[in-house]
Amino acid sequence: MTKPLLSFEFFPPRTDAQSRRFWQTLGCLETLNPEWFSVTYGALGSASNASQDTVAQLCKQSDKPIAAHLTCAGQTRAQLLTTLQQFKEMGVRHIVALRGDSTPEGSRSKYYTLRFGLELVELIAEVGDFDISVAAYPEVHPEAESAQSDMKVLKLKFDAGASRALTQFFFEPEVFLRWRDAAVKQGIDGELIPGILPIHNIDKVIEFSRRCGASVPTPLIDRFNSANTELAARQMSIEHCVDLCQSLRHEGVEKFHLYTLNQSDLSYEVAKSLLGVKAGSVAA
């Protein structure tokens, strides 16, 4: 079996601290020879001028492509358009397309003339120059009618110029290879690729699981309140995502794209756990 390719997700810093570690964190997972890095989006004022910094003192740091997020609410197509030739000045080829937060019907101007991703995947391919990728939900989006709906959407943004689908995380891999399933059978032969969240904290992602429309197994927040300390939870969580990706390889998947939540330290041993990196190496 040949070795994963692997793309680590970060957002971008906003204090000192938050700096320090997202570098620190950047420089450990590098060492690894990823396929990529991608920096969230913050779609209005201060946290969009956070993210564009940020992708551009990475592509002038790092030798990796970077992947920048665009989210379409609450933007005119003016700025839209601005946006993506500052990416394209940067150096970005690589855009992962978003919806972001939707805006309010009694709040949206007229002049936010895009509403979904899928519009924001037909202005990136018409402005031409970049690989597009795309959100996918193997539980269903919280706001599509139905799994169907959901899935004809994607189809369309595959359709419109996207190259791949990256997945809201999942903890079970029967979720995403049933989704997978249901892709194939829809018609959409481009990449899909499973997101990974190694857990830190499992009340924060029971939480935060409860808002995106994905489950958390019972069993396997049984096993994390029964961890008698932080160093048996993170060795659980390490192995979960290990034997969750080593599962899904067996079912042909062989790209993962890792949320780091700018920590180092779960995704690092997951990645070189499946890299077959030996402590104190390098991957080639």
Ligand SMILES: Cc1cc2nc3c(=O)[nH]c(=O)nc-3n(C[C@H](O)[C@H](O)[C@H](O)COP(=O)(O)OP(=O)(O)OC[C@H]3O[C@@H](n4cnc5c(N)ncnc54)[C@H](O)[C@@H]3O)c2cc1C
The other form holds:
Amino acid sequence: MTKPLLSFEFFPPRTDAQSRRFWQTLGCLETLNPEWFSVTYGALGSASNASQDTVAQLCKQSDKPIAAHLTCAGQTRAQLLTTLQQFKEMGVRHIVALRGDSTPEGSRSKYYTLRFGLELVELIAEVGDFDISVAAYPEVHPEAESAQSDMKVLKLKFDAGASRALTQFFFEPEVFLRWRDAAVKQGIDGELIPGILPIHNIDKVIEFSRRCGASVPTPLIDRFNSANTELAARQMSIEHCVDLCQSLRHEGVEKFHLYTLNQSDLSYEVAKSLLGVKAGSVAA
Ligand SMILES: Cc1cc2nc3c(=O)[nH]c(=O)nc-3n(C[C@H](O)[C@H](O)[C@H](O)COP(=O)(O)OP(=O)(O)OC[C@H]3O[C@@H](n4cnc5c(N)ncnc54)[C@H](O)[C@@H]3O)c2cc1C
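Having seen the form predicted on its own, could you now give me the structure of the form predicted in complex with the ligand?
Next comes the full complex, this chain leading.
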């Protein structure tokens, strides 16, 4: 089996302490020679400055390609075109095009604003110059009318110019594999990259999963709750992620997108194990 290709997702640091941890994490993960890094973008442009600043610094300081997330909810075409131009000037060639989560303020805007991720994909494709990734939901986006309509939207995004979909996290391989089958049936032939979330804190994961429509299997929750020490929980998390990815690799999955939460430890250990990197050596 060839080595998998990995990408790592970060959020923009907002404080000095977060910034220190961000750069440490990045430096650590960079040694594993990932395919690219990505930086999230706050919905409704709320964290746009932090995100753009982080992307600008990363473009200067890392020799890895940087994917900039961009959300369109509540933003006008003109605002989005300006941001795209700024990203282009920084050297960004890859945009993760997202809707973001709307707020009542956003939807009350008196200006015409983009409503769906698809409209952003269309806008970016019109501009040209960018490789486009989009989000996808193996367990269906919580606002979708149905699994079928969610999949149709994804197909439209590929038709509009997206090259790959990065999925919401999930915890069982079958969830991704069933969804991948449905995507292929829908005629999608672009890259489908699983989003992998190492579990740092099971309670927070349960809470977040409830909001984004992902399910956390009860046996997994029970295993974490029975861990006696932090070290045992950490080991469990690494093993679970590695097993999940290895099962997917046996089904032909070659790329993984890791949600780092700006913490290097678990993502680093998972990635090292997937790449077969021994302690003390550097990934090829
Ligand atoms: C890999 C990944 C990265 C993310 N990064 C960020 C980030 O950086 N910043 C951030 O704020 N959020 C981020 N998110 C979260 C994302 O913004 C939310 O999940 C958001 O609710 C949906 O975004 P979307 O682009 O999938 O939206 P859309 O594609 O617009 O879909 C949203 C909902 O609307 C439905 N829909 C879409 N188009 C239509 C249509 N034409 N007619 C009717 N219904 C439609 C869909 O089925 C879905 O239910 C990320 C999610 C993932 C999976």
